[in-house]
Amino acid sequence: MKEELTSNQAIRRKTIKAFLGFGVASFVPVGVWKWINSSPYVNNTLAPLRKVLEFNEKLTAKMLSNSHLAPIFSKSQAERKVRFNGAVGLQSPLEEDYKVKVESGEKKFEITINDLKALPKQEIVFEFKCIEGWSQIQHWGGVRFVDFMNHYQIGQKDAENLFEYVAMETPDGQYYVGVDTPSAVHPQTILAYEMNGKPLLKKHGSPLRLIIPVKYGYKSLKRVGVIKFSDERPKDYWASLGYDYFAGL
């Protein structure tokens, strides 16, 4: 016959089973964490974590479209003291005859700020988001990147297809980003030369910077010196340090 347990014995047995179950379960995350830490690094990120970033990239890339717009605000809501973050690529002296070098296939030329100001102006007030966790409503003005491309007839590798990527870097080459072309031609992406209706300050990327509202701030390169279209995925400053390459919002 099965031995009958007193209520105290039953409680004790259930308690022991619960602790044993908890103990076994606790080994699972510990084991997973040890496995992750023992994995090789890929682009300065542990391989399993890099796989997660790549999955997130594919997921957010599928969500990107011209109808996927960052929320916009009124100019009165824009912060007057725009937050500054990061000076990589801004340490070198700015040349008086500043020009942006552009390369699209066999087409190579240089443009000035006045060349860009001659194109239709676009202003946007949106919530700039930093990967560090802060955000701020900001007001920028410049030319839409897609308008810049269309005006100079660049970015197309043939009659039907665009190059897959746009590479940008500062004049001194210290900071650089790689942007997928769908994000570059997004209607809210601009080459900005104004902030709050005034010329950019040096610390905010004077005289020209990139603004991509549908991505985290580290993609919005300050002081654009080079713009190059390519099918080869460009190097990216923060992605090489372990951050997400796509950086979509």
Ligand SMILES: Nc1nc2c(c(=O)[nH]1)N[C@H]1C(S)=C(S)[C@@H](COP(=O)(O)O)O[C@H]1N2
Given for the second form:
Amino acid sequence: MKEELTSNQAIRRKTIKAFLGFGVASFVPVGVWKWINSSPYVNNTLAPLRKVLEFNEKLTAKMLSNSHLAPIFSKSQAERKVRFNGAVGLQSPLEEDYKVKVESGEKKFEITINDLKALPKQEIVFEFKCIEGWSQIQHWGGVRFVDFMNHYQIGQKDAENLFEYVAMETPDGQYYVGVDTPSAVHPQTILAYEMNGKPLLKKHGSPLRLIIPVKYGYKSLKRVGVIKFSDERPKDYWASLGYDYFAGL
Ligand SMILES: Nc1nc2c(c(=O)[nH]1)N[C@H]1C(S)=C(S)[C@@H](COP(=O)(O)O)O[C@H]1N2
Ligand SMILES: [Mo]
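With the form predicted alone in hand, show me what the form predicted together with the named molecule looks like.
The complete assembly is shown below, putting the previous chain first.
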């Protein structure tokens, strides 16, 4: 028998898609809720995302264009020898009392890696893609960026709007990226402190790096020293070399 989607099924699929793109503001059918909860990479996302959503329904359209999930793999498929590329901003010695400077509007504070480790941990195995022509299945662990935002209640410009961008930099300011907020709140975007289940190596961005699977590798900043929300498009290392600012996949 030929299988076609009934209109109900079609709507449900659309709803799921819209939800994954955070396009659904308030209403989630029970079936979708269950489906979301059974998905390892979306689990836990609902409550915090809803909070962010309440701040901003205007971003819905933007987020819809960002609704896809990068394909995921099993841990056994992950590369043991993770490729290394790019050491800009990693040269200086690591501070012993490493702190990340965070700024969002009036809020300015510093956090430690342990502060982040206290938040729910998320692991992801996905195909990391460098624009220079290589890719690799890699396994990372850390905290979802959106969980970090919700925990500290940052990213909101006012009651209804999020800031448009997140700027991130190494502590020495040598490497820097700008990420559009819809991509930052994507459920697969994480602040990673582990690779293959172990603390990050220095060359891979110890003690904290960004992992943003919906973009090319050059956005995945290693050694995150500064996280700042803004409406002005932040400077971006590779974009200033002529590469695409959004680097979407
Ligand atoms: N601080 C910093 N982060 C960086 C880079 C860099 O040179 N410095 N290179 C980027 C590029 S182009 C890629 S492909 C990835 C490579 O990450 P890896 O060394 O863990 O493979 O890091 C990105 N993040
Ligand atoms: Mo890269």
